[in-house]
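Given as structure tokens, the chain that follows is alone and in the form predicted on its own.
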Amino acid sequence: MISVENAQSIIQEHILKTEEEMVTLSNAGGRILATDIFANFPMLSFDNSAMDGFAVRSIDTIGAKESSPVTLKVAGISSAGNPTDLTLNQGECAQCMTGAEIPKGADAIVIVENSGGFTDLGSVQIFKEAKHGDHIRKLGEEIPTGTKLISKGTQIAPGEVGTLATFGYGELSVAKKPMIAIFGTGDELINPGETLKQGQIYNSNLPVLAELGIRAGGEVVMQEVIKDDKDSLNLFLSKAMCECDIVISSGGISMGKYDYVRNVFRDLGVMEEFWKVAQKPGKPLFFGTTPSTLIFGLPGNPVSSYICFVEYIIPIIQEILGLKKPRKLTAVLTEDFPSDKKKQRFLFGKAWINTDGKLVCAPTSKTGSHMLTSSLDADCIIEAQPSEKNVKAGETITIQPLNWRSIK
């Protein structure tokens, strides 16, 4: 039996590779970028107007107020899509609409309001004086050609979607989801939706280990309860083994009659890392490789097989990914946390902020490793190192957020 950090490490020393894929826009969501993102041009990419109004040069307004207002020939119009070849003379100006190319020889916008619409001689008068610059939005003034605009290992929201197509990214390449299977064993289970007969339980972890796997970033290829067999369980991992880049078991790893998927594994060819971690809940957990495959094995209760997917699964998956591992902290419990004399305790827990601004945390009264429950609601996973004393309340302690919760 090892530690919880001797096995983290252990897997560490086994990460995939990140393999790439290129990918639409429109199908970019949520995905994550594998290289640097760059401006390919300056943003704006030429002089327009922020305004509709007059393109004047700013010389030719000196002096222009309502009561005496300049008068200016209407050389042409600009508007967005459609700009003008013109360059303007003295005494010229060009209608300009917002997001229309300034003409050359122009450095201001007069706006709608400070004139005084066109006159039947094919002029206009302004009202104010304009000034170099106004109402104008510069070439590159928000970002220069070569500018790095989004990095590698970003996940891809609204934001960056907009910023891509902005820049004309059509297709982009993203770090491909890791392929993964995940099966239960045990003749007593059946699917939810069916008929419960008598001795059978429906199956729950297999939905939770795949949603796990799905928030996580992963691709979750195959999913299967295989009864107590070592037939069926060979012909289910000789090909997960072939297809997907991790594949977990929930429950058969321990050393029941019936727990044949430890065995299954080494006649397939798995090199065996570890087997037996001390933590609670959790301890018969598995853990294995091929050169292609990682290989979990989680213990069939179902509180530890989630704590052992989002302790040891997600950081894996994300990390493929090129994501950065999730972040632990610590907080100030409300009350006591029972340790464990020997193994590192995990327990489903609750987070906020206090009135005083300070993160605190509160375990879940149910312990239970058969307690799936205690998983309601719950926004962390509280943990203590192993220990003769309890953790007491007003002490800290180390949560690992659920990020699809909010601590508020």
Second form
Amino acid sequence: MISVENAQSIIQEHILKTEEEMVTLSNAGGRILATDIFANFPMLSFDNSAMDGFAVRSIDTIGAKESSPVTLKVAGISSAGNPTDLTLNQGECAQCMTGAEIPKGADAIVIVENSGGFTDLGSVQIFKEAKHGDHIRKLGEEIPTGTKLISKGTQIAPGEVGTLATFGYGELSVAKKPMIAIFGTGDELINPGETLKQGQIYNSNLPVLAELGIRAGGEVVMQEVIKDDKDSLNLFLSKAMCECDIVISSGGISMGKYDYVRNVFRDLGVMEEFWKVAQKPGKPLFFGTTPSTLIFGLPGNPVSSYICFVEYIIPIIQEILGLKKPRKLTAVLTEDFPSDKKKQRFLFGKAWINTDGKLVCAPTSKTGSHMLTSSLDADCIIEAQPSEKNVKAGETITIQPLNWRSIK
Ligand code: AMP
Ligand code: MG
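To test you: the structure above is the form predicted on its own. What is the structure of the form predicted in complex with adenosine monophosphate?
Now the complete complex, all chains and molecules, led by this one.
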């Protein structure tokens, strides 16, 4: 039996390389950028109008007031997408809409509200003196060419999608999602929706593990409940090991008569890196490798498999994707936490900011590794090092936030 820390560092040694793939911008949301993104041109890429109005030579508007307007000849129109070739001469202006290129010779925009008497082409009265640069958005004012816009490893959210679109990226390179196979084993398992017979239970682990795998950024491509039968396990596993980067089993890895998973892994040439970790729940955790696949044998008890996935597999998926590992936090316990003498103890819990602004937490009262409802409403996993004594209320403890919930 090895320590949690040891188990995590052994897994770390076998991390898979990030692979890249091209996706179109419309499919890029939520993916992780595999390269830095640079501005290939300046933003703005040309001087344009910030308002609807008239592009003028500011010098021509000197002294303009509502009571004594300046009259200018409207010599052309520049609208967004339809620039004009016109160069303004003295006494001339051009109608110029928001986003339209500023005609040559103009150095300010007079907004429609400060003008009058304009019908179509012809002339317009200017009611207010314009200053050089008024309402003109300048070339390069937001971002100069060559600026790094978004760093590799960033998860693409609405702001990133918009920036990529603004700079014309129709497709981009993202980290390829690791392909995951998940299987559960147990003669007692049937799938939700079917009718329970005596002695049967619903398979709840695979839906949980698949949900976790997807949320972590993986792609679950194979998922199956298999009987406690060596041949069936062998068949599924040989295919999964060929096609997937990560193979995850639940159940059948402990000391029971029909716990065949470890033997089947071995028969298929999986190199056992460790089996059994000093933790509660999740002691029978198995980790093995082939040259191209990481293989995790999670214990069948629902809380054990859920917690092992969060503690061991989510960090690995995130690292393969080029993301930072999930961050652990320290919180103050509001009630005692039941430690174990020899094993690291994990329990689902709730964390919140109390009225003093401190991060506090409390473990679930359902401590059995078969009690999956202890995960309902949980927003963290609380963890304590092996110890003779329980961690007391008021002491600090480590928590792993469940990042799909926000701590309030
Ligand atoms: P095992 O690790 O196969 O000894 O299973 C430990 C416990 O977890 C047993 O009570 C199993 O019935 C239960 N179990 C195993 N697999 C699942 C599953 N996919 N969904 C729900 N419970 C399971
Ligand atoms: Mg079993």
